[in-house]
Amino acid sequence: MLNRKMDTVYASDVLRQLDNVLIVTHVRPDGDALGAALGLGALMRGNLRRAQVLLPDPLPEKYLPLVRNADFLTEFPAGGLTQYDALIVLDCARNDRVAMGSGTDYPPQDISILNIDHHGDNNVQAEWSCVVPDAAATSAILVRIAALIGWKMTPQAATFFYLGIMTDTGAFRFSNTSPDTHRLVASLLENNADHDQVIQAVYFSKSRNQQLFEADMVQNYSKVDFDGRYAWAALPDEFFRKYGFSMRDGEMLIELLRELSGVKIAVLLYLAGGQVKVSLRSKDPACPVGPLARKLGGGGHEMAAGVTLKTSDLNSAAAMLREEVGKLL
């Protein structure tokens, strides 16, 4: 498949001839996969276009209130992708990671596919792709590119766009907010994004069950070592089962090991599918742990990425993780 990269200039234009699309983004969505998938779907059918999102998995507990009003899918659409004049992929860097659903393959064939993205080693199949590296979240492209088209920013567009700068940029705490980050934000606050309801679903809609579980994992499962540079946890099946706690729900987890005065990489290490899942942050540029994903077969950006590890040794993935981050620091 022919995969022409543009700049959100050329993304506008083809997004602007597109009048029936389905949007997709990656598995397990976080807040920002969540904002730009079901913004687009609410912008474009705000502006007379068709627009159906796709979330096939489990959304987070804490955004269920966000998206009651939203208008999705949760299984592949019966009739297929025929009726489409295109797909949109949204914020997913890898062709394994994109949510189409169970049973269907991506990237699929006979349509045209525009793949929008902020991770720099994005490498998605698709006939257009505008990947932005240095935008604070997905969500921020696509509110570039409708002030490019022109098109009304409704209400509810707003609100999700928010949600996905606001939780990528952690509340513009993280080294990608920008200038241009809160000059788009106000452009959304203008536009009436919601912005109580989206901080009250971010960062005060915790369940107790998952207070005591972060409490738990802080005080019996956190490590440092090399001298407090390095933070880490590796989480067994049986401490989610006791607390009844899923990682839908922990997309902020590892913050808890990256806040720690004196760290410079965090890694938090679960399994999931009998596979060994790690998460990596940073907090030192001269420190990035976007290389070492990549050298293990995962991706992401500099200073946040992940990858999977084909092994469900929780113990020797961690005492790997361990050497690879001491060569680093």
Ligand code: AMP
The other form holds:
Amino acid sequence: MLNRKMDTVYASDVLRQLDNVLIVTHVRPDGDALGAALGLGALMRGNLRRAQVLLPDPLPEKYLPLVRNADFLTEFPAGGLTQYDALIVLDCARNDRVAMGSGTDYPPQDISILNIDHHGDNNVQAEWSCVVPDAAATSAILVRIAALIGWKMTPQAATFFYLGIMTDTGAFRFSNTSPDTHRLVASLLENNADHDQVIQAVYFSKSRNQQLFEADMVQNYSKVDFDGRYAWAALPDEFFRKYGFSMRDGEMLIELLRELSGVKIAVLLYLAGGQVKVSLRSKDPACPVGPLARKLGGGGHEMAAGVTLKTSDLNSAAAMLREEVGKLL
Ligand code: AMP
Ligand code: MN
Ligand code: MN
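So the form predicted on its own is up there; where is the form predicted in complex with the ligand?
Every chain and every other molecule in the complex is listed next, the one we just looked at coming first.
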């Protein structure tokens, strides 16, 4: 594979020549993964291309109203990959996080791959890679590329890209928000992105059960250390069982820790597939969490990163994280 690195101008030249693509994203998709993948699918179909989106993992409940009318596959296409001109991988930084569906390894051998992402540590294997770490979301890169190609922004695509930018910036709260982010969002609204539908789904659709789960987490599981600079919570499986709640819908839980005054670093630990998954967030650029996630074998952005540890012991993982975070603070 060539693995050619390129900017958005070159990526737009590659994309404009593709006529029939399969679009994939990362496992356990978040708002940007869904927004980028379904947005690009809608955009290409709206501009007389053939595009299919593959989303094999269950989707977070709150996004279901948004995807109701979207077209996507939940299983690896029966006809294989040779029917497509290319595979497009979005918002995914590592080979082992690409969601290809049952038993299909990444990278597949029989197709060209275009990788578009905003994780600075992206090392996905692909023919062509367009990685823009300054972009607030992969959806934002796609809006830029669509304009470079001169594609018409359809209302459905605009709504999905709006979702991706909205969720990856935490509704413009996070430090990845820039003047350019607002310019792109303005252009999406001008192209009839459905602001109300996105905001209702993302910020005004919490179940009462989730609200009770969150209250219990704050009361009984969250801890604050190092003079209030570190907030963390380790959530055992039985706590999730008590509410019938799962991390599939927990993308924003860690914000309950980060939002505290004085907190610089927030960490959430829970079990995923029998291993401890750690989410890390910072709100002080002087203490980024990307380097710690990478040191532990994970990755992500400087201010929002994650790692899956090769242990099932939540308490010892929490103690190790506390010690590592102590060195950063
Ligand atoms: P999360 O805490 O799962 O919301 O992830 C925050 C960021 O960290 C995402 O943008 C991911 O790219 C990255 N990340 C999360 N989990 C992992 C992991 N196990 N390995 C590498 N990167 C990860
Ligand atoms: Mn993502
Ligand atoms: Mn993203």
